[in-house]
Amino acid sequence: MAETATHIDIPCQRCKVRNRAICAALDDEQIVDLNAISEHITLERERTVFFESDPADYLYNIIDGNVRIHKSLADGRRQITGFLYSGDFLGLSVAGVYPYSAEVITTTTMCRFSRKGMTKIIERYPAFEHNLLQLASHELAAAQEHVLLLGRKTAAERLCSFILNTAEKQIGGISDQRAKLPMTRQDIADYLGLTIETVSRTFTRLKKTGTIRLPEPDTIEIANFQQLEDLALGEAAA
């Protein structure tokens, strides 16, 4: 008589970001090993996940919520370098310390993995290592794009590019013309290298020209996608 396979029900198999997170490289049997080294944590708004230069003892996968990452400047100012969403991974480090600080901007649930345990998973499953290498490559590309954003684009081009990129990263994205902006206007200013006054004025101009709508402070609707894209590329006047 044939032996019946036993189904093991674990949280990872029910995770809503299972198919688009870093763990998508593992099959249902392999995910059992990953589940063994993970724990769920929930942090309230404005709590710190880790500080820049802290020992990088853990890695994180966002299940639900939003995280901002930033670096501190010598004069005490901050440069926000990115915003992370459900399914995103954070905590990669080459030097053994975190290269940036990470804070949650909405109540956020994450999977936390010990670095030692993750090293064993990487050694055991090459496909998982491949996903991590791809992630590192994407982070480098995003950093290069951010340098271009800060160095070559006008205020309107920066904000329009930000709106498009934010919409693309969210479920539904641009297809339904709506995106959440869980970060504050000050966060956006710090990310784009602008003042909060410039960000507010640019939002107002985009709204007046019918390019976007702002039904709620944390929600944006793209009313004219082509116009927004042209503005982001510097092919139209704000």
The other form holds:
There are 2 protein chains.
Amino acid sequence: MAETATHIDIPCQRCKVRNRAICAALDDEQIVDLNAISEHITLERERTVFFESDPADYLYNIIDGNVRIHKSLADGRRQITGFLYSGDFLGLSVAGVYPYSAEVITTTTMCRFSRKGMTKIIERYPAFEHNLLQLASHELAAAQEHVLLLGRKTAAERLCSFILNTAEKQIGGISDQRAKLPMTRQDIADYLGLTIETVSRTFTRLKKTGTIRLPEPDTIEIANFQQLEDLALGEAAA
Amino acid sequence: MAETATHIDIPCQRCKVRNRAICAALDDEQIVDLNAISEHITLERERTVFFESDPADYLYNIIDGNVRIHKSLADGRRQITGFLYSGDFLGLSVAGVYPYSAEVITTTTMCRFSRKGMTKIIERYPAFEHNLLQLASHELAAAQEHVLLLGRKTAAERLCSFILNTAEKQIGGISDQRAKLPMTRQDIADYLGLTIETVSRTFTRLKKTGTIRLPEPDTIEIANFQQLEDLALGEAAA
DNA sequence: CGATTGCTTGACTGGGTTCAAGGCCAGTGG
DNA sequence: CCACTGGCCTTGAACCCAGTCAAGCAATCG
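For comparison with the form predicted alone, produce the structure of the form predicted in complex with the DNA.
Every chain and every other molecule in the complex is listed next, the one we just looked at coming first.
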């Protein structure tokens, strides 16, 4: 077999998130170019990927692990705007800087692209930018859903929405009625605009009403999917 | 003078938002193509532009007027996710449908492009998609700022942030220390995740502390910019 | 095995909501 | 010209959901 470019070992081609990440926009030949500007990095738990208002020199794809992104007020109040899982993309910027901080929750391996290199890739393969737009639109819709949650849902509705979203994002989807919570109660509280105590109490109430089970603090089992969904959508019987 | 394409009357070329809207991505020659797929529409106050989950057949640019976008829960609770002003863009979709509803607040004239036509423009001028991505990133950052506001700010901080943002978006910017409020108190409440009564009471309190003036219910004057900004950023003296 | 960290639970508080009037103003019609 | 109406905003009083303050518990770690 001739030793053409596509037969040389290209790490990207056997990447475990190859088909779920933005790289899916490129075929095996095109991805050689992407491979050339990418590198893997691994960060330990609680390490910062970047800070809000840092120059946005890199884009990231999460290969394995979990990342949280947040914004803060001067006095320390924190609002987590998202939790990212393997396959997720990170690093959209505005005016050349990141609009939020990012930290890894568990030890996380990411694929990192330089923005400069990315610009060249985009010039060559417009499909890549098209994918980025799709992705940004999707994130925008998710952020607006988050706005609805924070602006108009009760504590129980917020937590149920969170459980559903988290389960959907896990490998295997929502089908196995089970979700791991890689983040702490404080993280959940800061995502849902609540306090740690309210999160804990609401978990307890959902257990008592038979909506969920919590075999361990970081493992949720959905006991009554219909009830959970009705609550999440604000359609529970008054 | 020869009658080349650029000298024929192209409405887009004399559009008042020509340089502030996404059309700015195209030069005078390229915009001829955009002109071919665009049309103006005018809607009276309180009319719906589109509903959440409608097929996203059109993209819009606001020429003159004001639009609000929102999401709702089954029982009628409403969360406004944004107010749009002239020059603003509207219509990013996910999976072919709009992720929110849009209504005009005041009589509004918009420029409308068909999505199909847009796809062709993008193929010809990749700069257009690049601009859409910039725009989506910008909206995403704004949505995350909104998430911070709803999740972690007090009523007074929310209202101050809103006043600042609104003033900045008005023609002339924040410099004249004055802003028109085209929306009702109910709209403001549904944007800030509060009730109409809390909005009203908070306006009164801000008046009493000399932060703002309200010569008319729909006209705000910034009396103490520093105080307003400190409050908006959550940096006010405890 | 004490110390630390993370989670839960209880008692009390308070900011914002709910419920209820009342005021203001533009539009309408007698 | 003024009474009436309805929409919108403001104000007051009572209430309640989530926050605050304070223990206590369970698992992990040095």
